[in-house]
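Below, in structure tokens: the form predicted on its own, a single chain.
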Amino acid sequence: MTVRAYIGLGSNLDAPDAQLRCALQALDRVESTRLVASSALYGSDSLLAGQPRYTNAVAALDTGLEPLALLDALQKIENDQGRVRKERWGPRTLDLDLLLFGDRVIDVPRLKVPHYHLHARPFVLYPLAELVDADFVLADGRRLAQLLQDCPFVGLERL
């Protein structure tokens, strides 16, 4: 059985646009997984002052993997592209977040789905909105339209 999963992509080091393009290709090569669509690229300010701007996107995948196996595959792609974990929300070559996994709500130590900061991140919500219907409802019952209304398109630039 395949599940539609949505992945947030971000980079602010080492040619971010190229990092995201490479990551999209890598996502399409994950076992039992197919890249279905990806949003446009967006530029956004960093969550921490003094960092370079980020390039962000969202990808839709159809996957036969279980959530933690998909998370492992995402972290392998990050590591393969030079991700070094020094500080929370610090600069990075690549960040891949599992945002949504079908209609499942997941709350285990390694993974929270829907992503726990999804509602507060316009650099995730607006690219996600490109890939779903206008009346999209998250697995936890929140409506994407309401999240967009509550999280304005501020600090974003569609590239």
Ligand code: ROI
Contents of the next structure:
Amino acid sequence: MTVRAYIGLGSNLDAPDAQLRCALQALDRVESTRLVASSALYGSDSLLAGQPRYTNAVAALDTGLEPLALLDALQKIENDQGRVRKERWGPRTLDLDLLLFGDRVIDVPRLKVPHYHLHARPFVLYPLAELVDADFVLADGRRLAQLLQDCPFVGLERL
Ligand code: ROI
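Given the form predicted on its own above, what does the protein look like in the form predicted together with the named molecule?
Let us now look at the entire complex, which starts with that chain.
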């Protein structure tokens, strides 16, 4: 049995667009996992002043892995693509966030799903909306259409 999971991708160092394309291929190579679809790439300013602009996207996966095993695989891809964790929220070559994992709500120290900041981030919500039906409901009952309404498409550039 597989579960549909959604991954947020972000990069603002070392050719961000190429980092994301490379990460999408790596996601498709994760064991027991298939890349189903990916959104367009989006450009936006960093939420933190003084950082380079980000490129973001969202990917849909079908996976037979458990959530923490998938998280391990995401962190391995981040590390393989040269991510160095210098400071929390610092610029990064690759950030992979597990946004949604089927109908599961997960709240353990390592992993919160649906992703904690998803509702406030247009660079997550709008790419996600490309990959799901208009009436999509998150595992915690929130409607994507409502989240989009509350989070305007501001500062996003569809690349
Ligand atoms: N800003 C944008 N635009 N995209 C990101 O992926 C992103 N990630 C972050 C912070 C620093 C919060 N800002 C971001 O971690």
